[in-house]
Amino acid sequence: MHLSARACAVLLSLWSSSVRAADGTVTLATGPAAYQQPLPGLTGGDFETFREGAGVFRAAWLKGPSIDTPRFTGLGPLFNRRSCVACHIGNGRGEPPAETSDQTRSLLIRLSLPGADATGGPRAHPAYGDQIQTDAVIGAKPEGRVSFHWVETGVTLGDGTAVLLRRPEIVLRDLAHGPLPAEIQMSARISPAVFGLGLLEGVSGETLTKMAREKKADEVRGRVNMVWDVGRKQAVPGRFGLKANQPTLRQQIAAALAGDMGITSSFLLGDECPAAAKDCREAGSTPEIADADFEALVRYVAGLAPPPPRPRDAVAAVGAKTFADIGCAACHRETLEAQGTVLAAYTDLLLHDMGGDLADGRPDFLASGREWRTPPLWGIGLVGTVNDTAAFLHDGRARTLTEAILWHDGEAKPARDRFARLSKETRDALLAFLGTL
């Protein structure tokens, strides 16, 4: 089971009073492994089992039996990647591919069709799935090679400066099982980092729903994403994923582990084989992860810190001003209520219109085509340092900060246009914000 709510909220205590401490209370990580600090506090059997969690997520599974490693057998039969880590790289994001020739490594490629299954989710199609999985086991063919074309096209900023923004067209080849119909829905997507994902379980759907009927300006919205609970059997707020699709981190993981890698759970059982795809059928069925496994692995992730922010210094407290003040905060609001204590994670967890550009065209539950979660921006300062190449955004087109802000549309245009008008002090000002977080 994941942290019940009283070891939450002493969690979320801990490391929101460490935060504001100046006697060095935490250790700010700052380096490569900032990423993968537990939350303060967590000792005796509670850090023991984060330890073990810790070895599942980096643990690369096999197909079948091994006396190297036993327990991490079950491998497919399809898969993406043998490992959590392989794509959140240092339990960061994940790197698109470099060029057409590249391999995807931390990416991957929804599918639906139009309409909604049974549940009001995507509609797989029904030889792939609702992903392409690019790797398989012996006796089973893999569904195909994906890479991108770049397109890149140049926009001038109000000061003069030129910066040049680069979209993928997904390129697939060698597909298992024929092509894909014209009206096949295709979304890239990289792995998105996973700290903090504990602390954002306890924001409440009743926050949520608050948020989102606030009054804000710029004609800036924002909507609550529901979405089907496995475990409940009915709809509820979703508050994971790039399109706020999953209820809760338990489910978020166990999709993961069927979707990217094949390994089943008690929670999700079958193997991901779509019912037309006979090679995958007749590799064999899925050994379940064990059930200790599962939940070290979910109180492993629930139990990552985000990294505190670091010290501002009067350039940055120009920056985190000027944020506020074109319009960013309006859905990457500073701070979030999670069972009593204010985490300043940048975001509202709810879904906006972010324009044409940045539309995948493939609804998710309530979430249009057009509409994303506002994604956290805790921890982005360190992004760079974490990952050899940075990419922001949800196929991770953007090489910097400041190309991320240029793509956003819809609901974030206004922001999007004072951030272009801004002089290059105040725009490096706010980028020197956005460092610190």
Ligand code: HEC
Given for the second form:
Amino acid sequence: MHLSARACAVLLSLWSSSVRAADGTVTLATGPAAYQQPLPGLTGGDFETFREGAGVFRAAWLKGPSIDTPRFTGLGPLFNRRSCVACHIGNGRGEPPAETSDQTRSLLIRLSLPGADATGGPRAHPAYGDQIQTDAVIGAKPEGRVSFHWVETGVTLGDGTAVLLRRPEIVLRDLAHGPLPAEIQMSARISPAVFGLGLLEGVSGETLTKMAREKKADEVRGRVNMVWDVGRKQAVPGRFGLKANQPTLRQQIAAALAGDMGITSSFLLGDECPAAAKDCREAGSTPEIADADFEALVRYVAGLAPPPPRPRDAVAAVGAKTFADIGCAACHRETLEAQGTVLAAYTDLLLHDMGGDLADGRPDFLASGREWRTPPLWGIGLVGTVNDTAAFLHDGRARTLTEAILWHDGEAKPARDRFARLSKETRDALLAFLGTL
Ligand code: HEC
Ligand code: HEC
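Rather than the form predicted alone that you just supplied, could I have the structure of the form predicted together with this ligand?
Below: every chain and molecule of the assembly, starting with the one above.
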């Protein structure tokens, strides 16, 4: 796809290499705070709301009642973590447990029984709900403890380089309501980065459908998930969540508050939860987050800018060409249309069959147990700067970008095979290109 001069200008104007921090100082947008910058153009009252929202994102909630922080009370009874930032570390991705003995910290285990609920979504377990909450306030009991057992396998690349891959097996202990049935479907999800999502919300349903219909290279297909919109009470195209199972940022954030922290909002009250989604229902039926705080939180996340790409040297330029030539861009699109703007998000927001090894076997609306949404790759070169223990892919199994690419299968197998056959020099160039994003 060729960009018009106007589209290029819009695209470039989205990024500036330095940013104004909350205290008015100007900093480089590529340091540890790279994922915390506001979109250029957020000024005045909008910038004030963004700052308020940043405080809500970082606040550690308490059960309450509390004299000193009454604003952030209402945690639980069941929860995973006390704050958004505890999982979205530095607004970036989370980290998987290193050892079998470690507790999960920025990871969720989603649960469901075969079949679908009344909205077409996953069918929750009657006692555990749709996610294992590993923590609880005093007087309540956590649903269980989660850790990973890592299973390692080796692969050899075309040039003889050996790479060790690891895959997690989920280990559950101390289950509060007894063992899970044999047919339970479990999916481990590591927290993704949360910047740039307001821009991605601007990609229209029509654009998604159009991209899904396009003829693409190799076996690449791409499907739109159709998911339940709580506000509109109908199925609409999904965009957020690792299986594109949430239609809007607002609903995604209300669900995070209810599911991950046990906090109700006027958007999602406990009694509006599906009958079987016990953890959601138990969050209560009066909003625990004030409407103004919820609004600020949504506008904060929507207002977070993707970091500006760094300049490409000659090697990274070769890598960019290789990325397109071997078929990576069929899914990680270099350009994405959003409300008259063109985004370099390196995603199509569509679902793709990624093969049996990445499959979680847990369908979510139209997404099958083998499908995942193409994750945006913008900002991926700064992952290590923001958090050097962060890991890649839906469950954090990949320690490096090379490992992440080598797990690609299904629709991405031809691209993966071409990557594995590259010379070391060209492979390094591709990685150097990813490093500039
Ligand atoms: C226990 C860890 C945890 C906590 C706490 C948490 N999240 Fe998340 N978040 C996740 C995971 C895991 C996903 C991926 C969910 C999925 O696909 O099922 C996610 C997904 C998201 C997404 C969608 C990202 C995308 O690319 O589509 C947003 C936005 C988000 N979270 C915001 C928040 C906000 C705001 C809060 C605080 C109210 C929060 N999260 C609290 C773990 C967490
Ligand atoms: C058929 C579509 C498709 C193609 C082709 C494809 N990818 Fe992906 N890519 C995905 C999906 C879907 C995921 C997420 C899989 C998961 O989390 O299990 C992903 C994940 C990734 C990740 C990890 C991102 C993260 O946030 O953890 C990287 C890096 C990546 N791809 C790079 C590449 C490169 C380089 C190529 C070309 C060799 C490529 N991809 C080809 C669909 C594709």
